[in-house]
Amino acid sequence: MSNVKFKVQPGGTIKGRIRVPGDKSISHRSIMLGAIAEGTTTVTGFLEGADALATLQAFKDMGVQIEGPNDGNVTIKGVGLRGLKKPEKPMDMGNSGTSTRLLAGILAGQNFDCELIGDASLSKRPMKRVTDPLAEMGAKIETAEGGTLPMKIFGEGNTLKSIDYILPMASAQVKSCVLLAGLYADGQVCATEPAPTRDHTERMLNGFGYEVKSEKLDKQRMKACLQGGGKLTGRHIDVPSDISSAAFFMAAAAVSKGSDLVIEHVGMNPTRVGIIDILKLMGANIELENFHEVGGEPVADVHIRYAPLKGIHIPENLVALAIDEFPVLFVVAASAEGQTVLTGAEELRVKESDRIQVMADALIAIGVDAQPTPDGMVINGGVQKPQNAEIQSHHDHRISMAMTIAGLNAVSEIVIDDCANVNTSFPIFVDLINQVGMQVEVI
């Protein structure tokens, strides 16, 4: 992959009406659940980024007939829970942590052996968090030393047993992995999380006719349970726009004077709207319009106009609900008046990059007063020293896009290195950001 750079001119006012690409989490799961359902599943609004395509290819490798994607349309001929076939070679997950961790759950229940591999960045990410609970259920799995890819899953002659798993960290991927393995278990499988995380897997399993019971144990802890051995039934899924992609545009409109922007058909899953709550606490002018429901998922148009922002201490109960949006929230904090403090977000250090350190370095490079802490950051906003900067994105798409938005209030041009990965989650990002009023050139 050649080095792609973004060259961002300072300034701009954000205006217009746009629709961002489909939700990545739901795109992944529409393929996974459609493949192991009985009957045909049709998908519209599928995100044709590299990550979701890695999931799609894996199921093709296991013998599932899939047509598309064609302008976001995909047709999946489901093979049922037990109809997957042994792939001929290791399945390459590219850069996708979601594909790897969720697929591990489904593969643990198969009666064949297989292997998952990934690119350099994915091969550094922790997999013990999913292999531990799967091993407790009776799965046989080998990883590289240190619990990373490649991951070999030995399915022959295995039966998975029921488990009541208490997650050591709030992670939707770990919870989903346990529940998906639970489809193949002989009895009830439960996952209890220390704080609520996104619940697309539970909602979509219910949407495919497979009952998942979720209950709140106390103020923070959530428990989800299902009974192994049921079946999923194919259905139609219209994928809502990804709130994580919309977040860059919400942030852009929030920090640019005179802006007025509508983002259409955005997924409003209550486990994902932390970004909206945090922006509102900072004083952003956001209205949700045209609320409706699509396949068990709430959807709305987000209307955002400029308003002066102030720094806040971000409530820890919102951290898990906005975990992917912090790179761009740090950029918003840099434009807000006063101090913003984030704590309780150590999870950010093991994403595609160490997002705390990388974002602190990037903000400091453009003259922002940002101090990284072990579990978050302290940003003194509203002050910026002018300086031209070349930013390292560390192969992390969200860093590249967040620092693009930083150009709105930057004092001089910003060049962001190594942006090819933006294609994995948001292939039309630069076109859209230029359409609404920024000046970004791809080199």
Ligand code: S3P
The other form holds:
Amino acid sequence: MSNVKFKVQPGGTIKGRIRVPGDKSISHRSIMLGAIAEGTTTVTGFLEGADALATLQAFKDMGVQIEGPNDGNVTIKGVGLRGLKKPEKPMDMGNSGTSTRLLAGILAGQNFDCELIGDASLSKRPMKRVTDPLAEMGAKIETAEGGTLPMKIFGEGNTLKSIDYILPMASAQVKSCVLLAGLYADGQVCATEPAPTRDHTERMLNGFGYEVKSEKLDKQRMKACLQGGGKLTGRHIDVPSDISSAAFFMAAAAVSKGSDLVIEHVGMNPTRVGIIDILKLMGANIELENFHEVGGEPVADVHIRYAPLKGIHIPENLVALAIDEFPVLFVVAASAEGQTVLTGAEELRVKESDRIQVMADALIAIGVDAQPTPDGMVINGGVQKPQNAEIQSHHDHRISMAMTIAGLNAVSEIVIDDCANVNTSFPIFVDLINQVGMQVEVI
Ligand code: S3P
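Swap state to the form predicted in complex with ligand S3P from the form predicted on its own:
Shown next: the complete complex, the earlier chain at its head.
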């Protein structure tokens, strides 16, 4: 892909009524569960971004008939739990951690060998977190030294063993991997997480007629269990707009004077709404309107108007619920009056990039007082020195988009290098941000 740069003019007021594309996590799962279900699954609002398309292509490679995506519509002819076929070549997961880690769970239960590969960023990300529990379940998997891609999965065709797995970190991808492998287990499989993470896998499995029992063990820990050997039944899935994409627009309206924006039909799953709670704690004026439910997921229109913001210590219990939103929350903190402190977020160091270091470097480069810490960041907001800067996205879509939003209160032009990655989750980002009042040129 040729190098795409964003040239961002400082300033702007954010106004309008928009809809952002479909939820990435739900789009991935709609293909995965639709493919291993019996009968047909139809999807509307599917995210046509490179990550979800990598998942779609992988299932085509394994012989599943999939029509679309066509304007967000996809039809999947499910082959059942045992109907996937050996792919002819290694399956390319691109930049997508979700594709890789969830698919690893499904592939561990197959009776064929296969290999997963990915791009430069994905090939550095830790996979031991999924290969460890899968090995405990009896799967045979090889990775590169250091536990990274390429990953070879030797499908023994044997049923996997049951497991009661305690996750060492709050990760929906690891939890989902264990539960999906559990579909192929000879008994009960449970995953206990140290703090609640997104529960789309549990909700959607239940929606496909496969019972998952979730229970709260104490204030933070959640345990999800299922019995292997059941079946999923195809269904219709209406994918809500992605709150993680909406977050860039919420942040934009929150930090620019005079803004007034409505973002329609945004997914409001309680395990995803940390961004709204954190923005409200900082003083943002956010109203949720038109609350309703689509296919088991709550949705609402998010109405956000400018209000002065203050720095806060972000409560650690909100970290997992806003895990993908920190790049743009750091940008918000830079505009807030006073100090914002984030702790307990070391997982940010193993995302598409090291989001603590990369964002600290980027903010410092545009004149913000930001100090990275091992598990978070300290940002003294409100004052920004004029400073022209060229920022590196480090193969990370959310860095490209967060640093675009930083343009709103920047004093000088910002150029962001290597932004084609925005296509992984939000292909129409630049069109929409220009439509609501920023000036971003793609060069
Ligand atoms: C995701 C889980 C999260 C998140 C990612 C999507 C999912 O990753 O960051 O963008 O769909 O399950 P972790 O499980 O690594 O926290």
